[in-house]
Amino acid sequence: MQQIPDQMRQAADAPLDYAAAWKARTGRPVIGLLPMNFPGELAHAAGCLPTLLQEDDEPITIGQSNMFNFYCGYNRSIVDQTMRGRFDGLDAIMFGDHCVQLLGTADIIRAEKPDLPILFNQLCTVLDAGWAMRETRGTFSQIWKELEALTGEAIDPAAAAQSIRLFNRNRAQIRALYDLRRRGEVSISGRDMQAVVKSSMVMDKDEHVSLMDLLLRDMPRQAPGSGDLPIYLSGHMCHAPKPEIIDLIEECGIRIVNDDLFTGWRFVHADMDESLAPVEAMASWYIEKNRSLPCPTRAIKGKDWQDYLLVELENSGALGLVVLMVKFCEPHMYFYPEIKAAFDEKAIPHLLIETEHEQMPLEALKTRVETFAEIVRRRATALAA
């Protein structure tokens, strides 16, 4: 069963490479996506292979030069890639805007790969307004007719409406798997799970469809237990936390029943309407999932990141929360201390750890984890008592 998650995660550590051998076996275009909101049921339906560019592991050298160091390991390491000529196998890049790092991003290589098409859609963020439906409709009707510019070819509605279908299915089956880890039926690692939502954002979606269907058939089943400090895990709105973390957390006696990591349950968590036309499947889309899972980066009355923790909090299970923030994501460091807050007045055990794209100081890390996790027995017995 371990050759699945395996096979997933060689796609996950190389997507580049994986896209340059689809490229190479299917003579069709591979179109580039930057989080956390294009929805790559177009590109697919386009004819494309839509792949979510990932941060990599190598050291930020040649990039550095090309912008602020203030800016997050994500855009610096997508800039530095830019400069190494890691992108010029893509056909195009495509994303909406939801970051002011991100556009400056988007600029930049705009201007080091001038031949390069980007592709940009200007999203609402007040996802409440009575013209945002009106306006994203509009603007995914827009990028509709850009992606047939770019490939020369018309995207037929029958072929969105199947890949709307065909999303949908690889979304409920991770759902499926992320159930079953809920619930304490299968063991699956941090690693291993992120290697399973990783692989889904750069994969041919049917193939990614068919070993899911493996994984979930031949994944071993088991009774659930209780020996482990159960924990929701917050944060990363762009990209995969680096898997030594990950590992670092469980180590120290922790099991990870939930997240809203963007490479994890953001990413799945909503399906595309299939009664509906396609674009106004993808415009309900992009609006519900920012309503159903707050997003920092977007606005709606009455709903509150901390809020929606606090409930899933109790629902999976978890006894104290651990947020993952990357260093200078803004939107992240600006809504943290209503987390904070929320957290302190309910009595929740919760650990901040920030990341970088840098190497980080494992060892000391370890031992606030470790802390934490004695935090949460501490209360949970006395709770129990």
The other form holds:
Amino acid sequence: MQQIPDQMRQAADAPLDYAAAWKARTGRPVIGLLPMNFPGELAHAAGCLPTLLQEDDEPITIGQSNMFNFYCGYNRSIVDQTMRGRFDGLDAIMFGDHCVQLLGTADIIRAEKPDLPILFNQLCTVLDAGWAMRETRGTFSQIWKELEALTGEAIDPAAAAQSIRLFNRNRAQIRALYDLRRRGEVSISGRDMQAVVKSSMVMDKDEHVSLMDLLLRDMPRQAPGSGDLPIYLSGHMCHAPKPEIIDLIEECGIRIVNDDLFTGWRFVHADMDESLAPVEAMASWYIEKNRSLPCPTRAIKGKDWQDYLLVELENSGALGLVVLMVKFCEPHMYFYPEIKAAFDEKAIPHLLIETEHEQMPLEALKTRVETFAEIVRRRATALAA
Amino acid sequence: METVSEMPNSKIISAGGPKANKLKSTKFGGKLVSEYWESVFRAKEAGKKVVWYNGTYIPPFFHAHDLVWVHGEAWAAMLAARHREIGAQARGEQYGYDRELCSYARTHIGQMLIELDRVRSGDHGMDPDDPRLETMLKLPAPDMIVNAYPYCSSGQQWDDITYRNFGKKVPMFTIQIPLLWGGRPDAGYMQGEEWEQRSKYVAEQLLELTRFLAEHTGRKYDYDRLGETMTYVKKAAELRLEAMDMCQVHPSPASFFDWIVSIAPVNFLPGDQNLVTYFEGVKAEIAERVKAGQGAVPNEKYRLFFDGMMNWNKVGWLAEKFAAVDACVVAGRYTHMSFWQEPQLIDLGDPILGMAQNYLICPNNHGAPIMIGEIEKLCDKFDIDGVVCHASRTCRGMTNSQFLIADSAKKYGRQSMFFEGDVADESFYKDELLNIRLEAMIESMDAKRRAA
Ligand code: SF4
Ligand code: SF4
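Now the other one: the form predicted in complex with the partner chain, given that the block above is the form predicted on its own.
Next comes the full complex, and the chain you just saw is listed first.
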């Protein structure tokens, strides 16, 4: 069974190599997507491979000549990869997000790679505005047109509907795995779970769906219950945390029962409505998904992230919260104090880990996680008494 | 409103007394700004509703509806310029706001937290001699919050936090001013399909804003009054641009720092005769200086362009720093590419579309190629020798394209340098680095001249 996560990991660890092989095999274009809100469905319907651009493990070197070191590691890595020619195999980049750092990155890519088309159309960031649906529909229609111009082929609405169905299926598969993990019926490491989601961001969808079928079928089931401490993992916008950090958390006797990570539940939690016309389905997916799981890069009045987390902790039986915050991630920095205050008020243990692209002092971190685990353990004992 | 602080280790600043020949006429602006804040502090007594807002220069919408407005950035900048920001930032940090977060926002939110503490406890709990008290106790709480921040996501999130800190009870209206990416084939400065679409989109939201204001005041919105307010704003904007144009002469009669001081009037003061009078005064003084051949830096040898957000704790300090090496910072992105930069777009009979377009052309809000093209035009126009980039640590909105800007400067034969500082957090400012880099740039400019 371990073979499947390993196969997924291969694609997840070297997504651009995977894309190059796919391109060589199919002769079709590869489109890089920037996070966090741009659907791959449309690029897929246009016969392209959508690949969500990932941070890589290389140290930032030449990228430093184009971006300050007070930008988040994801942006610095994307700029560095651009300058190292890692994106030369892409046929275009598509995005529509709002994070100010990402906007800067897009401009640097444009300056470095003037021949690489960047299809940028900013999504409406005010989700509860009266005009949000109309604007979002307009944005996706515009992208539709631009993709057609890029590939020189019309996108058949029936193909778009088919892509939506396929992507929905893939998300549902991953959610099923999340359910099994939450119920404790399967044992899957945090590292493997990351490989599952990350590979779904970069692999050919049909291939990923087939692998997920196998994984869900063959994964050994176990009786719920484990001695490890159940905790919830939150945050980490735009890219995956380093697997070593997840390993370290688990090595301290902690079991991750659920998460809202971008490379996690945030990426798969919402489906597109298959009964709607494709553009309509994408627009409502975009608006609704950020309402059901609040995103710090969008403005909404209704729901708060901390309220979401409190409910989710309860639902998943987690006894504590670990927040992974990307260093210099402004959207997260704005909202974290409210999460902290809400968890303090309810006396639920929580731990903030700031992650960096560069090497992190894991020994010191381990001591902090162990202390946190001890606090959670005491809470578990108190609750059991 | 700013003063030159003591900084004992500076090499450049100690080379003789103050050299920056500041415009005298801007003093009137100081008076207007003080009066404006006084009117803000008196708002509740005067029975006026108060709007807190962030972002672009939308006060004419509030002025026309007889509201009092508080610009979060101006408040933070004012605290920083008066060296009163530290307490606010400390309160923000105590609540959990990381110091890498936009310091404008941190200052404003921190101040808000201090005030909320006071309201909650019914007592400010501070020493009566605490100098922070004076400003802290006065700012009226908002009746409405409006956000209209071009380009920068931090600017939008900032008001989300304000809204939350006031218990999600204060009505809030957010205007999206989307980036003009400039990727379509017909894109250009103020042209192309994207420009047309985005202009209409922002104009529609502004119209919606007037409905929001009417709804939350129970009063009909007076569009004629908006036109009237804009008459003054448009006139003032034209005068400002004419006066800026006069700085093409050598030596430049005014500097970037004079224009920095002039931002408050054009950015958030009421659109009335005082605004026009202010810029008439500035223009008249500049005209006199042109006639007399008098420069903002008496022995102007180098002409510089300032890129980046202002370092509000250091306005006077930096003015002296550059003047001390006979460098006149003549123009800047912040001052010369914003604040009603294209007044001819405003149709006084129906001003909303033109206002939307002026908001859209905030310099950050263009994709880099168009924005840098405009910077180059300014550098040519003002005969600039070098570009100084203020790498403002917590303001990614303005640092985003700075490496590209520096590259472009070099491409056109201009020197460029970076210095490290911040919009409102003094702890990020590195004086020694600025000294060294400025000296190096001056040497390069000299070498280039010798070679020519
Ligand atoms: S949202 Fe955060 S992690 Fe994502 S690009 Fe912006 S700063 Fe980086
Ligand atoms: S980061 Fe800069 S542009 Fe963004 S809100 Fe702060 S001061 Fe404004």
